[in-house]
Every structure is written in structure tokens, then in C-alpha cells.
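Presented as C-alpha cells, the chain that follows is alone, the form predicted on its own.
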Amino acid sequence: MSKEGVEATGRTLDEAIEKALAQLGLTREEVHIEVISPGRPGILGVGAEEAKVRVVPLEAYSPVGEEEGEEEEGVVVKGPDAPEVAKAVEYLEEILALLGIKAHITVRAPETAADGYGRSSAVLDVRGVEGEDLGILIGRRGSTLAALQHIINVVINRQFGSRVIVTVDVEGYKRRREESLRNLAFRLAEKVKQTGRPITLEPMPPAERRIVHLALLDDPNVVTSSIGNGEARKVIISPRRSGRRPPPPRPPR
């Protein structure tokens, strides 16, 4: 048995579960299931695409690390105080400056998901003085907020040639965005568990979708998994088989 999963394909998404399973020795309920193409009929045979999954033991699956695989690897978590930290609110400070922006920036350990627990060696946390709306900091849906931590750490990492990276957040906006999808994770998953049926989320980044994994996670009846590439990535919630509702009885005849 593989521990590192292995992949199928089948002319339906069942299909190329059982295939992977197959392979593997294992029932559904042994092991996480990521669907990379749902597949498609095409119309009379034309333009028909077969379905493929990954299948991983459950024991050798975490969701953390699956959306951690579209990050930087081999990350280093060094603390607060580490150089690369003084050096990134350095930086940081240059950029506001730059826009004209007045705020202030305190370092902080990170505490959650949103904060890059285990993989961030620190939360800079901006707020802005006299009034100053930092919303132009965030953009849409965080965008440029992502766009702004990304290029801190590419710099401080090009700078001391090190795998240390920074959480960068404005005013708390990705403590309420996490909150936002937990609440958001735990709604669809009781809407899952009514129906039988598996809900896929919008795209989102990987530090949103492990949320959501995250928030998941020791759920009994459902199970979360991603589909996609780059930033069409989503995550889907599903039931768990052994979580599913018997089917209706059928009438007498």
C-alpha cells in the first residue's frame, strides 16, 4: 500500500475512486479523497473527459500540508525577533511611507490559521493613525494585502537567503476573514449532512482553503478536499460515507 496515495482515472468520479481504492486496499473511510477532474459525458461519446482523483490514507493525509504544497517549502519558523522580522518591518514601513499612508506596525506571534500558525514567524500587524482608511492596503477580497505580504517575504528571503516568512494583516482584516469562513465551513457542512450532497466553495487561496480544512477537520459526517489549480483552486465539502443518510425505503408494490 502506497502511504503517499496514488491517482486514477474511471469514465465517472466513482469509478476512479474505486479504481484508487483498489489499489490501495482500503474503503472510503480509510483514506482522503481530492478530485482533480470531475470529468464529463461529452454529448453521444464527443468531447467526453474521464474523472481523476488522488486518493491518500487518511493517516498519512493532512490538509495543512496539502495546500501548504502550493507554498514555499521548506519554511523555516524562527520567532518575532528573528533579523528577517526586523528587516520585513523595515521594509513595510518604506512602503507606507512611500503611499503616504500614516500607520503603525507591532509584531506579534501568530495564534491561528489566519495567522499562518506553524509555518509564519511573525504577524505585522498594521493600524492606521489620525483616522487613515488603510482599505486601499486590503483591495478586493485581500488581494492586495496578499500581493503586499508576498513581496516583503520575497525580499527579506533574497536578502538573507533564508525560508523565513511574515504574516502581514491591516486593521484585522484576516482574523474577520477567518472567522467569515469558519462560520461559513460549518453552515455548508450541516447543509451537506441535510442533504447527502457535496457543496464546492468558490476559489480561494491556499492560506483560505486550509481554513476551511481546518475548521473541518474532526468532523464525523463530512470531509473536505480540493479541486483545480492555481487560482481556480476550491475546496469541496462532502459527506462522509459512513455519514450519509440511508436512501428513502421504496413504495410497496
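The term rigid core refers to the most C-alpha atoms you can superpose between the two forms while keeping them within 1.5 Å. Positions refer to the first chain, counted from 1. The model shown is predicted, which means the values in this text are computed figures rather than measured ones. Compared with the form predicted in complex with its partner chain:
- With the core superposed, Val235 shows a C-alpha displacement below 2 Å between the two forms.
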The other form holds:
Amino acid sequence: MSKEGVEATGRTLDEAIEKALAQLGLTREEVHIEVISPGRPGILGVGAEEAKVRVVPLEAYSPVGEEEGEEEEGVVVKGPDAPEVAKAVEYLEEILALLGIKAHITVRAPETAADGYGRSSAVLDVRGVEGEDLGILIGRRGSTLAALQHIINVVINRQFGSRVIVTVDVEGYKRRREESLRNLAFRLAEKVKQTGRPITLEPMPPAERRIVHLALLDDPNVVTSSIGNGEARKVIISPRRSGRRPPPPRPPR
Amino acid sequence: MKELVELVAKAIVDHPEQVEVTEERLGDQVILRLRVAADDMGRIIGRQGRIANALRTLLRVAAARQGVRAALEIG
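What would the structure be for the form predicted in complex with its partner chain, given that what you showed me was the form predicted on its own?
Below, the chain from earlier opens the complete complex, with every other chain and molecule after it.
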């Protein structure tokens, strides 16, 4: 056991938390609970996934101030008809061709947080043709998709010298992820309300943190914030205590 | 794979004419070496190595499709 706390798994979130507490010899009031994986019940045990938590003694837990991050400053939002978007499509087509992937790209306007609404100029929707499986383009937890999108944006930023960004989605992955993140956010918010204790989610990229912030923006009983830096940055859902002004709402990001 | 690295590298450097990629095969292992002008190194690597890492991730896809493993050396 390190001073960082302990990790534990269980069939349910509660079971995992209880195990960790038993190891630490502490109560829920004395710890900060970080959900690494909320787990999945599965159907008759099929597809089940264990819940995993990291439990840190409160005295060892230090929330970092919420600094606004990095790179997305100064982004210019244009429409899907912008020349930058056309260039992005061109490059994406070339990359897909070099990868030997048969796919079709559709350009549309961003509509949701996962689409990059308010920041991104267009969504480049990539769909496999002729039964091509594009799972390889998504990668583990969307990491390959993120790399692809990053490269495309670096290219158009370099070519145009402007801060226009596009969103690349493959087989609707980001939409599905958005849906499951929203559900996770609602579920954990209920838990926070029941226990009165904050819960920290696993680290997520900025676009995914924004989805969680937005999902809970209108919930009067919880408040969200982010801690950590770079790839370790994660959302924390806390009870909003009455009688004390909550911190000003964070601009969703 | 060589073409992929060239395409991306040439699109983001100031001196595309100085982009040079060589490919060496050792069984199922492919080593790609990317050379760019000295003042373009930063552009290829990116902040905290993000661009180089993203390029390596894409390369992994290309390699997997060809049933090989690829490594990218820069510089």
C-alpha cells in the first residue's frame, strides 16, 4: 500500500469500495473514492466487467486547482464549407488510402459535445464500405482515432496558419461514447447525492471531460470540476452544498 | 508505410524538400527512419511529443494491416 491509497475490485462499485475501505481500515467519510471502472453486470455473467476503485485517505488527497488548459485557445469556428475542412477531408482520404482502408467520408456540422460543437468547424464521419471493419482506426478507447484527428488538425493548422479544428469520427464511435459517458455521469451523480461524497472519474481527454461537465451542468445537487494535468486530468463530481455558494460554473471543455 | 510518414511529414514541415524517409525490413520488423531539416524537428515531434506519438500510432495501423511491426526513428 502506498500513500496514494489502495485499489480494489468487486462485482459492484459498492463491493469494490468496501474491500478498499477494509484494507485501509477507514470509513467512507475518511476517504476520497476514485472510480477507475464502474464495472458492468453483463447478462448472466457474460460480458461482465469488475468494478474497480482507488480509495485514497482524505489526508493524502489534495485537489489541484482548476487551471484552464492548453491548446484549444484561440480556436476559430467556421462552417463545414470552409477551405480548411475541404483540406482536412483531402488529407484524411489520402491517409486512409495509404492505410489500405476502404471508407467513405461524410462532412456535417457539429451538433453535440462529442462532435465538438462550439469549437469544431465540421465532423468528418468515416464509415467503412464493402464490409470494411474500422475498429482498427478507433483503437483502444479511441486512442487511434484521437491520433488520426490530431494529425489531421496539425496538417490543416500548418497549411492555413489558422486555428480551425475538425472532429473525426469513425463508425459513430464518439456518439456512442458520448451516450455512455452521459449515462455514467448521471449514475455517479446519483451516487454522490446518496453518499454526500465526491467521486472522481478515470482520466479522460478534454472532449470527454466536457461531455461529463455538460451532462451535469443543470443538476442543482452536484458540481463538476477537473483535477490533474494532461493525460491524467479527470473529472470530479461533488455534492453541491447548500448554504455555500458553489464555485462559478466551469466553462465546459 | 514509408508513404504515410512522408505524406504527414511533408504536410507539417517548413522544408518538405528536405524530408527523407528510409525503410529497412528485418523479417516482420520494419524500421522507418525519418529525417527532416534541423529547424523542423520541433514541428515533427510536437509539444510533449504528441505529433510523433500520433504518427507512430497511425504507423501501427499500417503495419498491422501488413502483418508486420514497425518502428519509427526520428532524426
